[in-house]
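A single chain, nothing else alongside it, follows as structure tokens in the form predicted on its own.
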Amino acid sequence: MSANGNADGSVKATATAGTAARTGAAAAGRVLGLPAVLIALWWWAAASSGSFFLTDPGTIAATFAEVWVSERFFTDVLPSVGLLLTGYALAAVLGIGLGVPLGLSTRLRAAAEPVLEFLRAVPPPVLVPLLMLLVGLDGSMRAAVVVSGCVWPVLLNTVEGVRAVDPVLADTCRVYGVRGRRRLGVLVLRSASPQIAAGLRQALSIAIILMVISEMFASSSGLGYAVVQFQRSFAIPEMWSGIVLLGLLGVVLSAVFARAERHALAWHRGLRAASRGE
């Protein structure tokens, strides 16, 4: 009896391990399948075209390690990431700080809306020459460019999130005497946080684009500057390696943001699951 029980347990353990391995392999296939196909197509296109400007992935990978796993990581990559995060953080604080009062006050929103719509319509790259004159050619100018573009998705999503606070919850807070800062933290910001997170996610991709643009226009270091210099000197594999690095930077930042968002909004997912009866 004991031998049969041990045998059954071993069979179940083996079956469970096999299922887990198949599940993991399927998940890895879903994640890596399309990139592998695209890299294969890229390799074929580079080999068949014979173009000097279309470098194959193998050469790019070798060049990537040579260029970026070196002193350039400290002189170009880290300053660019610091610039990006600084501008992004300032845009988040400014967007949420302005969006909450605009969302709470109908009169304030009506008064500010024409000016905000005008400023939102101005493309941030157009502001680079003006900011160069007003701020200078240092990191402050490049951070200002990032802020000028990232603030709008955060601001607009914050306004909409605050406006969409459940009236029943608002009445409940009023009945129980929840006012002032406590109401702001318990009701307003908590209810608007899913919408704010959506704006922050949009702003993150905009921050990467504007970081590169600002460094291409007015900088003597950074990822954008390096890519332009490689292009001007016809260092094509180096240029491609910089583009790949920017893509990898976007993937990493998106993954970090998604993880933080899952942790911060775990209550929201649980609430939605409960409302669906899951």
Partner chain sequence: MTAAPAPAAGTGAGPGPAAAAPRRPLPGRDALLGGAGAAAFLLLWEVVPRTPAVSADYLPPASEVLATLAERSATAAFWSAVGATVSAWALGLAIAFAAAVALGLVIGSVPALRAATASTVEFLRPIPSVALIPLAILMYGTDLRSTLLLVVYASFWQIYIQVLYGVADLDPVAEQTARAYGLGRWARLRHLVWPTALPYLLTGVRLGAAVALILTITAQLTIGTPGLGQEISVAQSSGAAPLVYALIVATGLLGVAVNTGVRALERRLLRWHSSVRGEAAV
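With the form predicted on its own done, generate the form predicted together with its partner chain in the same format.
Chain alone follows, minus partners and molecules.
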């Protein structure tokens, strides 16, 4: 996406300076420049405003180490992340498992469509109070919330992906007598996988939202609960450190996902590049 801009910048830099070191410095400046400026601004704003709610980055960093690099990491953070990943994995299996038959059969899809259209339009967070009624307050409720919210993007994208299988490839498979489980693996799941990955990516951010609010709303442990407790007791630096941790969790999970996706869909990018004649 930014290949254009990068190329422009580096061409200019080599033309003027002509040294690799300068180009490297320019690249580092591009990556780190704005974040550094923003952090400095934050620091300055916290120091000059004297607001009770605004904590400077240094204090947050110190508090972060103190609060989270402790047994709290094992009692609050790990169980939350564990539930998040369990729910997410279950939702992925369920979504793909239900999505493939729906995508393969026009009749089934037509019958299920209005119901699915409605269920996916329900904002997932309303399931938190609902599942509190149904399942109760424990860890399985939190996992159930994550599953019930994440399954829709995976399911709908799987249906779309399976439906959009290239008809030429489908006919080729038929001619060569590829059917049954082999057809599923070689043709259906493979050609749907870019779309399934898109659904899984959407589901990941929903999973984080749901885990955090189910803990904020209805739990007595976990990361979301801890952050809200800090806020309620006006432990402001601790609260900020919790916000930073939630942010880092989002960033790390999406980076891991992007890496896994790039690895799994390498063939797809190659195919697309080839078909564009690059």
